[in-house]
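Starting off, we have a lone chain in the form predicted on its own, written out as structure tokens.
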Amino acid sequence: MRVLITGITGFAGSHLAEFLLTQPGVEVYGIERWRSKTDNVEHIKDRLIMHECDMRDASSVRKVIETVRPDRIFHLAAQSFVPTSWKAPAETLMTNIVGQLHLFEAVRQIGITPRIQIAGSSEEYGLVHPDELPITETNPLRPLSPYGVSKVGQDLLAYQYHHSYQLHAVRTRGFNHTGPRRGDVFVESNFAQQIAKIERGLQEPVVKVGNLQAKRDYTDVRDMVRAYWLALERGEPGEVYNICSGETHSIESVLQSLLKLSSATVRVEPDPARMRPSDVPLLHGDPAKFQRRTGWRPEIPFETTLRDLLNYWRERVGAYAERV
């Protein structure tokens, strides 16, 4: 089975690649841009078949699809950081929606019929009223950021191509997922990085924070990518599924949990630069539909996820400290 991962060098993409390499009879292909950092897959790169491609270039995408002719595609490539979407909304829309359009058109024009997973986001739901919790797949989509709008566009484009061209597309709306290799621009990973630096004496004992009141539904990334696989194994084409734990944690409680894993004594200070023009106050998902269809359940406790994340940053910061 030829499996192509767009965004393989990213956070979820690298964990998905690791998971797929444990599956018998699977060849793992990946798309990388010429300037992509490959640190996340360096330890497995000799077992991957990589192709240089920019999803925003239609001819580039078609060339890769024609060469690989994949049986399955996990479409994870995206501009995935919400604050960046405020600063670069046009680039976010272009990369996420038009990039996916190029993928669909390449598959359609070449005439192959792979199963395709579209990695959507809980940010599609955006503004959720208290009487709409927990969030099911039928909840209205009220995105509150350009990133959220772009993911709605990807979601509905997949729906349209399934009905118009019988594309075997399964849409997933992943809620927050984290773990080792999570980018330092994301809140819980940034906290862990700051704590690791403080422990090493590379930062004054102050953790800078943004909005601590928001609540998020967290899943370990290693459980998330297992769900992606099951989405194409057992999911119904054309359907959409929430992937989440069904449990929420405030950003403040996440910070306190990380601090409890450290012996460092720190102050917590708000940083205006970390505040967004608008923020989704609560994302609490209902995974029942996906669980009924696939039997998936999250297996890794959140405490383990945070410990692994902090230890990842301790290793990274420690390696940096030894170099300097």
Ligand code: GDD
Second form
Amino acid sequence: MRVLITGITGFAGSHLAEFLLTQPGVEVYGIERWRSKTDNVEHIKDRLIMHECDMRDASSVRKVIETVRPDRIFHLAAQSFVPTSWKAPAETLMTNIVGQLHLFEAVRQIGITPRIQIAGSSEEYGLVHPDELPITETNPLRPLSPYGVSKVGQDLLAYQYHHSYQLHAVRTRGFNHTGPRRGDVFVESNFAQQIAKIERGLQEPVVKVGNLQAKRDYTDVRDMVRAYWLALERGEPGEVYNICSGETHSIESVLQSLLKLSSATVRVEPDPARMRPSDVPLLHGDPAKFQRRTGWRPEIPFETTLRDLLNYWRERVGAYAERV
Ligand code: GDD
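Can you swap the form predicted on its own for the form predicted together with the named molecule?
Entire complex below, previous chain first.
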């Protein structure tokens, strides 16, 4: 089975590649842009088949699809940081929505019939009212950022291509997921990185924070990528599924849990630059539909995930400190 991961050099993509390499009979293909950072897959790169491609360029996407002719596509390539989507909204919509359009058109025009997973997001729900919790797939979509809008666009484009052209697309709405290799801009990873730097004396003992009142439903990335795989193996084409643990944590409690794992004494300081024009206050998902269909259950407790994440940063920061 030829499996293509767009976004393989990213956080979830690299974990998905690791997972797929444990599956019998699977060849893992990935794409990278000519200046992509490939650190996340360096340890497995000799087992991957990489192609150069930019999702924003239709001809480059078409060429890869024609060459690989994948049986499965996991479409993870995206501009995934919410704050960047305010600074570069057009670029976010272009990469996320138009990039996916290029993928669909390439598949359609070449005439292959792969199964395609579309990585949507809980950010599509955006503003959710207290009486709508936990969030099911039928909840109205009220995105609060250009990023959220881009994910709604991707989601609906997959819906439409399924109905218009019978594309075997399965839409997943992933809630927050984290673990080792999580990008340092995302909140729990950023806090863990700051703590690791403070432990090494590379940062004054002040942790900078944004909105600590927000609440998010966290899943370990290793559970998340197993869910993506099951979405294509057992999910119904055209359908949409929440992937989440159903366990919600305030950002304040995430910070406190990380601080408990460290002996560092720190001061917490609000940083106005970390506030957003509109923040999604609360995400608490209902994974029942996906669980019924696939039997998936998250297995890794959140404490383990946070410990692994902090240890990841301790290693990286330690290696950096030794170099300088
Ligand atoms: N990034 C960041 N940095 N966020 C902070 C900080 C900080 O210093 N302090 C508080 N926050 C708050 C944000 O305002 C937000 O409410 C919450 O922490 C989580 O922020 P992020 O970690 O940046 O993630 P996100 O929830 O906006 O988006 C992530 O999850 C989505 C799924 O729900 C991303 O991974 C998206 O790509 C993904 O789709």
